[in-house]
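Form predicted alone, single chain, as structure tokens, below.
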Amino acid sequence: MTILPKIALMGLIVITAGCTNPDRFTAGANDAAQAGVNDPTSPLFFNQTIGDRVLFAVDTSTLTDEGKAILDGQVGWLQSNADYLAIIEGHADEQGTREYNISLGFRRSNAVREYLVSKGVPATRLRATSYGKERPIQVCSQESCYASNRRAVTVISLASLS
């Protein structure tokens, strides 16, 4: 190797060594996330402050009083933020057949959708879907895991529902 390529290689090493700041891609990310949590018009505020999910008892799609309280908060947020649409995802625990749990997930997402509509959210801004037992939050054979998987999650989006 001649001297010129060695000098070029050393120069490249020195230049790239100056670019090794490990926080260069995440600088300010925590500030942006904190701003989102504090911004009442942000989906992050909706998820973390209002609450994006309601839980259900075994084999039911009946809303609990706690679930209704969360949904009342969602109603207020959705009415104040008319640019957003919502997809309501119904989920079930791992017990039962795939077909049964898809159906149960739809009943749960529809229960949430109907509640939101009954409180004044336009039906055109809401869509219900089901994942059944296909997307568990926790995977184990204990009631605590099953209970967290029996849920409906409201996902906020600016995109069209078509």
The other form holds:
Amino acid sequence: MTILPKIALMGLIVITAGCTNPDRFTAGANDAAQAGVNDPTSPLFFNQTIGDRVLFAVDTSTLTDEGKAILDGQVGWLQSNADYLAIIEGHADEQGTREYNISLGFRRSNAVREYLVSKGVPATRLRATSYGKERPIQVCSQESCYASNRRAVTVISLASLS
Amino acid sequence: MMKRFLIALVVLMLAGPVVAQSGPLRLTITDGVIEPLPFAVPSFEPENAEAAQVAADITRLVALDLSGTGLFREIPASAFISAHSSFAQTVAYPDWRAINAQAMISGAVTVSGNQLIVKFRLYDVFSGTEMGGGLQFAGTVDGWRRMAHKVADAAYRRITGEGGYFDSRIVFVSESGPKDNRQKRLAIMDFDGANMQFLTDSSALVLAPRFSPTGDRVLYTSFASGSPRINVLDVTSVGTRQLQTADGEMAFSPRFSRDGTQVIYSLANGGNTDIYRGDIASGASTRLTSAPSIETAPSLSPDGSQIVFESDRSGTQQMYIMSANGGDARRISFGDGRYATPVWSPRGDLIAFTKQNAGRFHIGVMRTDGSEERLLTSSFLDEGPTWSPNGRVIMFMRETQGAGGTSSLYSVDVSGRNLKPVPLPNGASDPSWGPLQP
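Okay, that is the form predicted alone; can I get the form predicted in complex with the partner chain now?
Let's see the whole complex now, leading with the same chain.
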């Protein structure tokens, strides 16, 4: 278990508390979170301005150039905000069987983790996991929704990565 | 809490000598089109006043179990010529022949406090003989459905020569809430959807429960820790604990070995997923596959010697069979599309699977050498087959399309006939069919 060296501002604690629940940290969660949008050291800034997610083509875990650009931003933020850890959550769309999609989501989160590590983020600050097809954010059964669901989301956290 | 009751199964020679002749009434279940066998079930005789309601209920459920297979057709009581209102009376065979009832089931019910005794006899109408001896089942009034299922199982067994599946239970995932905030809980039910009870709350995402061979425990995948981990749950106490697996970031897709002491499962590390075998008591695990591809959804053959699993080592999901100790695997699926979630039938002859092709999902079966592939269903999303204890019926989940999509359980005969939903109050997925209960 890792105990982080310093816990910064109380406001951040409030903000990050909302980050422990995957995909429940979107904008407008609360007033304190709103205040963090303009603070470049805040997870909300990471989520909204840097970009917390990259998308994938059907049944692939290959990072796109667009995805790599977002991850380059994540590298910079993580290097500037060394107190934070990140859990990378891989997801799949609903076009596939449950077990396979768990593995596919893991390939995606692992591709992100490996990229971040290759750019200098310590592996000890990163953990990869997968929710398979269990946590769609768009619910239609069309490519427009599937494209948003095939994602790897970097969830910033002050909590320890046990 | 789980209702517990003991059932004593007593074979009684209720009357006279057993007729030496073995009746010609026999329904051989084949894959060809069959004409359902007509049968009659006169209302079971209530042997005391307290038994009146439950006798009527049991009669209806016995008839429903048998006709629900699609193999039998009930002749309505309105067509009966004689009533056969007494269990002890002589069977008026000509009256049953006249309405073309090939089988007639007679029963009697006694209630004493919460104790329930059900007796039954099965008659081969056209031979004019009783099939097998009389049977008596003892249980509780609360457990009357099980008594009915046992009667129906006995009738099914005697007429088809194969084991029944009515007195069995299914563990599954009960679902509620919208697609983007779905709550999932483990639940258990009778094979027909009755007596549903929850086994977990919805605090953590749970997936794919798998019954132990004796039905005493359930393996399932829980996200309580934030990553998939395998838990084992005791069905009686509803106590649960995390299973020790090999070191890895995610463990999922577990199944019990046939003796219930080991688990085969998938473990993921660094983006790679492989299959492992672990000892439940000691936690010691052995890795069985080592390809850099995704190997998951393992299922053991009934004799425990082989494992069928899915792998995308060829580029897409296909099914393979290897020794239960690992090593070389041979591919068995070669048709169009992807093949996933293979499950070895309890008879050992067939593999049930999920097939994804041209934007549709199918439940299908094929022989273990990959021949005689047969698709049983087709829909937007059919997934996750599980076999009835006798290998005649497959249950699976079907999910409907779109923003309001919901999951439910369906069953289908292995011949592809008799597709029907399992009536449940909530959404449901990931069924695992347990054994016939003792």
